[in-house]
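In structure tokens, the next block holds one chain alone, the form predicted alone.
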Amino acid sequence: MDALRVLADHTAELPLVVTCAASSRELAAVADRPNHLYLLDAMGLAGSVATGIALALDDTPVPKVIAIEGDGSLLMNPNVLITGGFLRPDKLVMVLLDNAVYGATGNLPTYAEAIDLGRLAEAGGWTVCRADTPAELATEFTRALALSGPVLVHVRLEAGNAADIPKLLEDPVVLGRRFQDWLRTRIDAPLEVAL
């Protein structure tokens, strides 16, 4: 939750694509905003969706597109690191919340215990920033926003999720439309966004 609070503080005016399950629910509990695209039941796709959005917004006033991904989810689709490194979307920043477990399945270990996903991203052509504390995340995320993408912010976390977080029961079509409408207003009438 601490990492999500830091990210919510820095992304109020940026498109934010969030991986499924606990990360989406916890971010919605911290700050449920129309700039959040919650990928309910779409594990492994936050980075891919954000990559497509970043490429589509290349010539628009939207300065950055943010993805929040988990290690288990990224390991379901590591190809996004190769695709992002090859296509090099300038506006793409992906935050990897790496706790080395699948939180949705009772904290079964992922391969992230043995594979450094930040180094994998570097091998794919990404610039990688690293953080282990909320203060480091705030610093490194701010630095990532100033870099040309693709940039991965690799955040190592302790395993575990917040208790008593309500499920996101809104229709995914409604959530998608809300995000789409918000994004359209940013393209048509851009705001000044301090990075």
Second form
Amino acid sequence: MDALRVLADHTAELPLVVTCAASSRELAAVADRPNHLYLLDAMGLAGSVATGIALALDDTPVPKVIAIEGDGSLLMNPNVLITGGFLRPDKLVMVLLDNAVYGATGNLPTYAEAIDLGRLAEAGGWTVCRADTPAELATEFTRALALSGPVLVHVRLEAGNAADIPKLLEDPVVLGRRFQDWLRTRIDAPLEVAL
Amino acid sequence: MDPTSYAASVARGIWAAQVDLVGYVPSVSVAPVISALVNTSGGTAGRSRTVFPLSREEEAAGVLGALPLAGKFGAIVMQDNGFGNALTALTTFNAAYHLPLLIVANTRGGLGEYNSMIHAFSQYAPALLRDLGLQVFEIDRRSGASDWEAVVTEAGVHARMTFRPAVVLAHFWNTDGKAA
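One more: the block was the form predicted alone; return the form predicted together with the partner chain.
Full assembly next; the chain just shown is listed first.
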């Protein structure tokens, strides 16, 4: 939750694609905004969806697209790191919340326990920033926004999720339309965004 | 490439559907389609500014399927056995969020198929896609190349009008095969 609060503070004017389960509902509990695209399932797809949006926004004034991904979800689709390194979407920033467990399924270990996913991203051609504390995350995320993508902000977290967070019981069509409408206003009449 | 070929017609149909970006996962049957798409968009060696490879079909569903969220429209060129990789993405993302997407896939597992294993998935692909609520249009050698072009274009229109993925299954067998 501390990491999500930091990210919410820095992304009020940026499109933000959030991975499924705990990350989406915890971010919604911190701040539920129309610039958030919550993926309610679509396992491992947050980075791919953000890649597509970043490519689509290439010729627009929207400066960055942010993906929030977990280590377990990224490991279901590590292709996103290779694809990002190949296509090099300039506006893509992915924040990897890495607690080395599948938080939504009993904290069973992920490969991230033994594999450094930041180094995997570097091997794929990403610029990697690293943060272990909320203060470091604020600094490194701000730095990432100023870099050409793809950029991965690798955040090491303690295992465990917040208790009693409400489920996101909303129609995906409504969530998608809300995000699309918000993004359209930024494409047509973008606001100044301090990077 | 012969402008009357099936591959050139499919490529023209994709562009006529007002597609902004095309991602592909290669297959020998759609390789001529991909080459035509690359050539007609100013690229070389399998890539242009608007046509590019992706490593797996579910990622293609995510990358190209996300374009409508930003006001653009995407297409995927692949082969039908790749739907096995992509079904969760296509249903829980593209279909669930009502995002239009044009998919053109060559079929495997029919007459002339040399790979005895691929039947096990591909013969069920059309019914499987329909059971999951994905709209499927099929084109085969009974139609001429110009009809293939029209069907691909109309499938793109259909995807936009229904706010869903639309799949064109192209039976390339006996349409000059690898050099379609």
